[in-house]
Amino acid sequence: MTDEETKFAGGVAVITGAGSGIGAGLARRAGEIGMTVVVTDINADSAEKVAGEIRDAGGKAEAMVVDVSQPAELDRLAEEVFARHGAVRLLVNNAGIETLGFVWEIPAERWEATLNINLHGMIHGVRAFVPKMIESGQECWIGNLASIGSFGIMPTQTAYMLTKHAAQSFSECLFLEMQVKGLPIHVSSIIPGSVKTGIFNPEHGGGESDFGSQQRKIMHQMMYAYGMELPEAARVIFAGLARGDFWVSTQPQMTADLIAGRVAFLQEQATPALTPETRQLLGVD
């Protein structure tokens, strides 16, 4: 029996935004190691497709429609899952969107969606689930989706990156709060590097300018040229969760390199500057 199976088999996993991308990969992996998977997504068909794949492979899964941008939806999710299953062993706050473009060109609605899905969905997921986890008295795990973007800066990805910087600090503080209270709840910051998903697909944009749409196309091509395969990333993530790691990186060296660059930037209190690679990517002369 693997470490993942020892820790997680027989338990319930709730994964937000699991109808596609990393969330779907994690949901499938949770099913493989013997968890009952609650596949949540704003898109009913996507959620049911992934849940059906898990069941077809011999696992246990159910789909639920949840809009994580609405705190009341996460309250409902927690109420229904605990009422049905009695306990949740693993919560993964995964739901997120990528927004591209200059700050002043992104429509207000897209700004609000990015903040509400990427950041407030995580915050209110924790707020809704942790009290019930505490009441259960059982050992539990929470994985929050950060990003290698949590440690970098990139013009035209400002909306996404600021949410991931915030997600990292949220997880760090949450980890310490569990220590203060002496709770058996493990907190991990899940840090994907480049993983092959559909996050940069054109249909996932929202009111982006022509420039933003072009950047989305370029990022999609780069991801599929150099990214990690999704099943491999899901295995790496679950192995880290099972070990109780706080830092759970799909590509640890990539994370380490970005952190080293960020540390140097902060220590030097350097002025932000465009790198040659960024200039080429953005077409800056």
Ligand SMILES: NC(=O)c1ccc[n+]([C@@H]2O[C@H](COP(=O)([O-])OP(=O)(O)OC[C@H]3O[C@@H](n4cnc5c(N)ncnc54)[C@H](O)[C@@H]3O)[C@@H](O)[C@H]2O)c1
Contents of the next structure:
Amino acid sequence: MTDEETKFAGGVAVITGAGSGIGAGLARRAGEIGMTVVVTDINADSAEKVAGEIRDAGGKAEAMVVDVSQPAELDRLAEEVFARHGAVRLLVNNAGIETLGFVWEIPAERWEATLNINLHGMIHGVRAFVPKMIESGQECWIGNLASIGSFGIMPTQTAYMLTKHAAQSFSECLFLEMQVKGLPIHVSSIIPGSVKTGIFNPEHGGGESDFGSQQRKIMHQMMYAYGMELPEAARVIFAGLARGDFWVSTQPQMTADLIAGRVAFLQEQATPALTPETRQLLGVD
Ligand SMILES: NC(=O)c1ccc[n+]([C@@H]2O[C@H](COP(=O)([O-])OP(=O)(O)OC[C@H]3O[C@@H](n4cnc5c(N)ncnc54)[C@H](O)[C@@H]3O)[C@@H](O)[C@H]2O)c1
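Condition change, the form predicted on its own to the form predicted together with the ligand:
First the chain shown before, then all remaining chains and molecules of the complex.
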């Protein structure tokens, strides 16, 4: 038995935004390991497709439509999953969207959606599930999706970056709250570097400006030129979760480089400055 199977086989995994990308990769991996996987997404067809793939491969999976931007839907999810499947061993707050463009050009609805999905979805996932995890008295795991963006600064990705900075501090505080209460609940900050997914697909741009759409295309190309394959990322993430690591990076060197840059910036209390790479990417000058 692998470390992952020892920790997770036979348990229940709930993953948000699991109809595609990293969430889908993690759902498939959870199925391989022998977990019962609750594949949730706002998109019913994609959640059902992933759950079907897991079942076809001999695993156990159920699809549920959940919009993480609605706190009540996360309450309903927790109620239904604990009632139907018993204690949840792993919750991954994964659903997230990218938003590109200048702060003042992003429509109000898109701002709301970015904060509600990326940040409030994670907060209310924890709020809805943790009391039931505590009640189960069992060892549990929570993985929250941060990003290498949690440690960097990128103009025109402001909406996204601020949610990921917040996600990182949320997970750090949550980890400590488990220590304060002496609870057997592991908290991990999952930090993808670049993983090939549909996050920059044009249809996910809702209301972005022409500049935002153009940046989206460039980011998509960069992701597919340099990104990690999904199954590999899912394996790396699950191995980190099984070890109970707080820091779970798909590309640890990328994370380390971003953190080093951030630490230097903060230590020097430097004035924010555009790097040559950023100037080129954004077509400054
Ligand atoms: N791909 C990367 O390189 C990368 C890098 C850093 C962080 N991340 C983070 O990983 C997570 C997953 O991103 P991805 O790259 O797999 O993106 P993706 O677009 O491929 O998948 C996101 C999934 O979330 C779902 N979703 C969107 N809004 C939702 C809502 N309101 N409720 C429920 N589900 C919703 C989408 O339908 C989709 O299936 C995000 O939190 C993202 O910020 C990804």
